[in-house]
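Consider the single chain below, provided in structure tokens and representing the form predicted on its own.
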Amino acid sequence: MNFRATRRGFLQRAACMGLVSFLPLRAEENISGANSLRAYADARGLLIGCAVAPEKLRDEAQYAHTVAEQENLLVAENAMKWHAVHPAPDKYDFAPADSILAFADAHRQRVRGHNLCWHEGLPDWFQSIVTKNNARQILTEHIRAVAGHFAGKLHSWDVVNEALNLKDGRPDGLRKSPWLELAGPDYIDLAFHTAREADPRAQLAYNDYGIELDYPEDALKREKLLDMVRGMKKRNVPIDAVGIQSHLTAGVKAPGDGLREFVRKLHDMGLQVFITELDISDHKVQGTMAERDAAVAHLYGDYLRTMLAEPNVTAVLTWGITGKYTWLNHQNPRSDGQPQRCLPFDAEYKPTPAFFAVRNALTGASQHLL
């Protein structure tokens, strides 16, 4: 294969898509120090980060080095969820999560907490122990213990995660989750009030998915979420931010005006927006690796330029940093069996075109004072 001719053809196609400005011009281009994602984000007062696994930070030097070099904000992929920190009704295990905080402290990074209340990730004992008579007490005790353990150390918490599910048919849009069924619809208010009491310094966020696109179902979910947040504000529930997960797919409809208007309505309510779980699946994109990379990078660039133009969008986190470990290889596998290339670094820790798309989007972001 004539590499130069192939690359020249790719650059010509990329130019048509507006991608050339963030493609690496040399394989050896420096992406460390002043050229890192972290440095670009710091220059704009933004937080850039990823979900991490403590065992990989401990055992895989290249993983740890890349996370330390490129990010200024970390979130535990699983290590702070119920099943991880609360393995028995009378037992808590904070060691894995504490190791993330130790890593972050050593590398001058902030940490988000994920999450305090979710319908998934529950420990095995939950179903046999939690009832309508004790659900509110158990939820309160868990949040006090977990948020209290990390009090004063975290940037923010995803207090309640994915509480909306329009397919369940409730007028308020709430998911028929164990928490709704056992603790009642005000469990969300209870969780936020308890989190604020346990850690007055952390910013408190509600986090959800399926609100990014201009499909009717996404638009309706955005409206239900806005209604929920307006009600919380009216009841003086302490909420500081909304997390937009942003699991996107290249080759389909991209986020549009509806999401931008949603973000601005949150701004009008005094709420920040965090992009909390960004990745872009390429399972619907056919063609060469270069063509797949171009489609993914194009969507990263468009999405982040749109979002970071809004002054209340203050943090961007990808759900992982390397395609080596992405959940999308299992959730949305490619029909050709090839691994997904959905994150800023590939399985060999080489920057993908998405890396340069993210970096360029950071350059044009609104200035923030954190």
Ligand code: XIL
Given for the second form:
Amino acid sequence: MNFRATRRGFLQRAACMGLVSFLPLRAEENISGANSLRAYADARGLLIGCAVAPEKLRDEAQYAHTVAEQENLLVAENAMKWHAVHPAPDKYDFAPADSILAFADAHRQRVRGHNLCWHEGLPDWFQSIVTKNNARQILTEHIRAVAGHFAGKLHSWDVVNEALNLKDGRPDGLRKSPWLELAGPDYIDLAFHTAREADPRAQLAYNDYGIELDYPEDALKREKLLDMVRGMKKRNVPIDAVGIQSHLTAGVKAPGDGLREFVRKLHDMGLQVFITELDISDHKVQGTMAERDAAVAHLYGDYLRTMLAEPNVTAVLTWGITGKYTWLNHQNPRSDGQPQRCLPFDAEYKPTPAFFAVRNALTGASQHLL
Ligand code: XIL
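I have the form predicted on its own already, so could you send the form predicted together with the ligand?
Next comes the full complex, this chain leading.
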């Protein structure tokens, strides 16, 4: 056993426990305080955050500690979706979502809302109750109740999520979602107007995926999204930002120039860009853990360096914080059964190389004023 390594390890553990305070940590090992992601983001007027689950903030000290230490922005992974806050037609339950706001308040963090209108995450009652006759009214009432409940407290809302699906074959690119079919294509305008009335202070975002890469289908979806947003601006629909989900895969294809151009076009339309759900799946990477980590970290670095050079990119959120709880363990499970290493922390809450790639990218970010 290497004596120096052992001694250093012992002293570092002691230092973490507050037993000794003199041991200088190597810069890349120290991730607390001034070395945390949030300190790096704060220094540049940026928001850095992650999706969280309220019960884990409550029940798991290490989870709560890591989220509090590293992030200045939170979003509910599921706790603000329709099924969570609107369990019966005449019943709302805000308790779990409220506990996220209380946590954020205690740790000087902002919170964003996700989401007010989506074709998934709907409660069981939706199908039997919602018809062409009442869909617009039910959508409006939900947004009034939910955005109204959190009014004045949120950084932003994903007002409409994933409304585009080119495979559905419509010229406007709109997804044939229950909302489109029951409420009509202007349900998007309706949702944004209602959200603005219910919470004039939250920034209102349209959020989508499949727009990140230089594949022809991603490029076409970016075009449809720009057309949609242009139309909204022309009709004076209140939209402030576009959320780019950014569920990426290591070892497949890196984002190219198309995304940068897209972000610049949004800038010219006066819109901010939030990277809302960043994670990098390693299910296609064979090899050792170090090789997986390197591929994931490389893409984090590339992606964020490109995005953060754009002055209208003002917030970055990862979809979770630890490989212990990522949705990708179900969505894209690894064939070797290992947990994904797709986030800034691994399943043991050790920072992954991706953590350091994110932190490095933050140093190169253009200066923002929050
Ligand atoms: C996912 C959650 O991570 C899962 O826990 C849940 O079972 C399904 O939804 N795009 C979105 C998110 O906008 O709301 C989704 O979150 C992931 C894809």
